[in-house]
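This document starts with one chain, in the form predicted on its own, laid out as structure tokens.
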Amino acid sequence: MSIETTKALTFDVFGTVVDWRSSIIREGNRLNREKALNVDWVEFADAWRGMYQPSLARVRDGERPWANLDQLHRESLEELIPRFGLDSLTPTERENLNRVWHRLDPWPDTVDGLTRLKIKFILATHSNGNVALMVNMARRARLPWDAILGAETARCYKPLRRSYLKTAEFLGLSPQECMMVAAHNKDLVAARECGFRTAFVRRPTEYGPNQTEDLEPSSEWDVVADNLVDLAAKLGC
């Protein structure tokens, strides 16, 4: 099948659709003001995100039973609390901080780009985020998804094949009728191996001004775009 047969776009969300790093820093700086803290939230955001893949790997590799991303994020947060001097946070404040992942801000082009893409394609998340997290994020940021799919519905984390194949199955489509949209080359490698079309979206500041990975496509993906508005234009929307 050619790219013209694509019926659905499935999206990586953290980094591709929303700016997780700046959002965590924003909320952390608010905590500094409200609680008279002196936390380096830039370092904190990078450390928290740095625990993301290792925690997913323990589930993927069968080292521990299934746990959704809210639970994994909370466990990582509890490890970081003493390191960053956040012991004064109450249980309620800790839970609210953990739910910052539900309140991530979209990139400036995101809503416009998704709105245009929705005219022509089914739009679905294909994220490691759990359903409640994705729903709350979408409602706050006005992300116009048609379906919330990914790790929790497939009961496995990317880049396992089941994650991609179950997403296509839930949409009633073949993998060849789906296009994975991501700012991460490894995500697209896994998707292409499952038969998905691929679209690389540049997010050169996802990890801040000194980002070194995923600045450019690492392969000949079906589409390469500077942002989601550019993707919409290249897909005829």
The other form holds:
Protein chains: 2
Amino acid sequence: MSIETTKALTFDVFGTVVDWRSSIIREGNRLNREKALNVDWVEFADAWRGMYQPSLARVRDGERPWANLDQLHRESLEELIPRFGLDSLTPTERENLNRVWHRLDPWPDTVDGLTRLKIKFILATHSNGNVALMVNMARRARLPWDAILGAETARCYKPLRRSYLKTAEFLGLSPQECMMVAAHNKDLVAARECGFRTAFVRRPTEYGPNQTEDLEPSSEWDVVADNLVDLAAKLGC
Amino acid sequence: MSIETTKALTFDVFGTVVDWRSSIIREGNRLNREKALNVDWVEFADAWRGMYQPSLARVRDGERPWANLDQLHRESLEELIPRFGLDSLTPTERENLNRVWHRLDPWPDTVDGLTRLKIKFILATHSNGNVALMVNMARRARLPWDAILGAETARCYKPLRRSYLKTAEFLGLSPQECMMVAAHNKDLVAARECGFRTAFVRRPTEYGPNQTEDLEPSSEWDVVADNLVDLAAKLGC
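Mind giving me the form predicted together with a further copy of the same chain, seeing as the form predicted on its own was just shown?
Next comes the full complex, and the chain you just saw is listed first.
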């Protein structure tokens, strides 16, 4: 475990750094009150996120040209609107709902953990979220990134190899000098295949109380942490 | 002057945000002492920077494939080494000297100015410097960027239009919602042609005491400021 050579931590964001599900449910319930709606936002959040991987796959597989995550989220949203009785939303309201992904709340340990980790390591996003989404989220949630990198700067979606390799290249580092931090085992499998170090962070309620996947590390990752403050401690920060 | 619609400030960095010339001279003079050299680092700094635009032009004009600024700086350095009697430098010492661009000092007003501007505006680099260079500089100088953008993320060098347009696009903004901040009139000419708002910052000693260019605005830019604290005041921060 050559953690000593690690210079940068590259972060998965949705689920690892921010709690997308609770954030969407909270904003949705507010919309219910404001617009006298009766939408089940728990079901809505899970359905919206459920369309995420299939929408990325269509870009990854070349079935459609490049589209950033704001665009993919919006297309999924338009499909969900009739299913959930949201047809009354105006274009402005739809755009605002789509931008809930820019307003996701961090997990309680996130800001403290990142702030400690930043003293010793370069902190970069390596997310499938687009740059604007990540920038707006970071400003609101006070996430102290050194660089916003990921799918849009690499112009391909994880877990394609190019995404990891381009992210290391932008940082001027070898993959071996980067550690991928994620709550998802698959992300770490791809990162390790590219030469990255790996840190698994447990987020057992990312998908709600009945989550079944990614409850535990599926492999011997370089570090396993309960949250980002724990990660900081385990990396000597 | 529709400054009210400005959401992001995009910054030229070399000369506008950091004082490259004094930084190189100071590091060079230290190298003179450490290695018992007798190099004129004032002349060296000006010669190195003098090779900057020609080296960018060869990439812009398609005479050579893409190369980031670290690579271009290094090639220029190798040309200067025999001219300045630096042949005794080892490969490691050459690489360290090349990375002086990662260790440039901010102007005295920079950190205070950026910190104030950040409250109201998204702050992004829009520099010909590569991402790693900008990240390492920002961490050392405590520059509070929200995003590191520019030539390497747009994959072309200013003042090509694509560089400005891609930078706005990454921020999810129209060019009209972005303001280019630069100490160089030519940068602002190109930015305005792309639809950006413009802010000229006076840096009358960027090229030393005998500077002749860019002492004053060459056009009616949206804002003219004496430094970044003055810019913050003029933008109501």
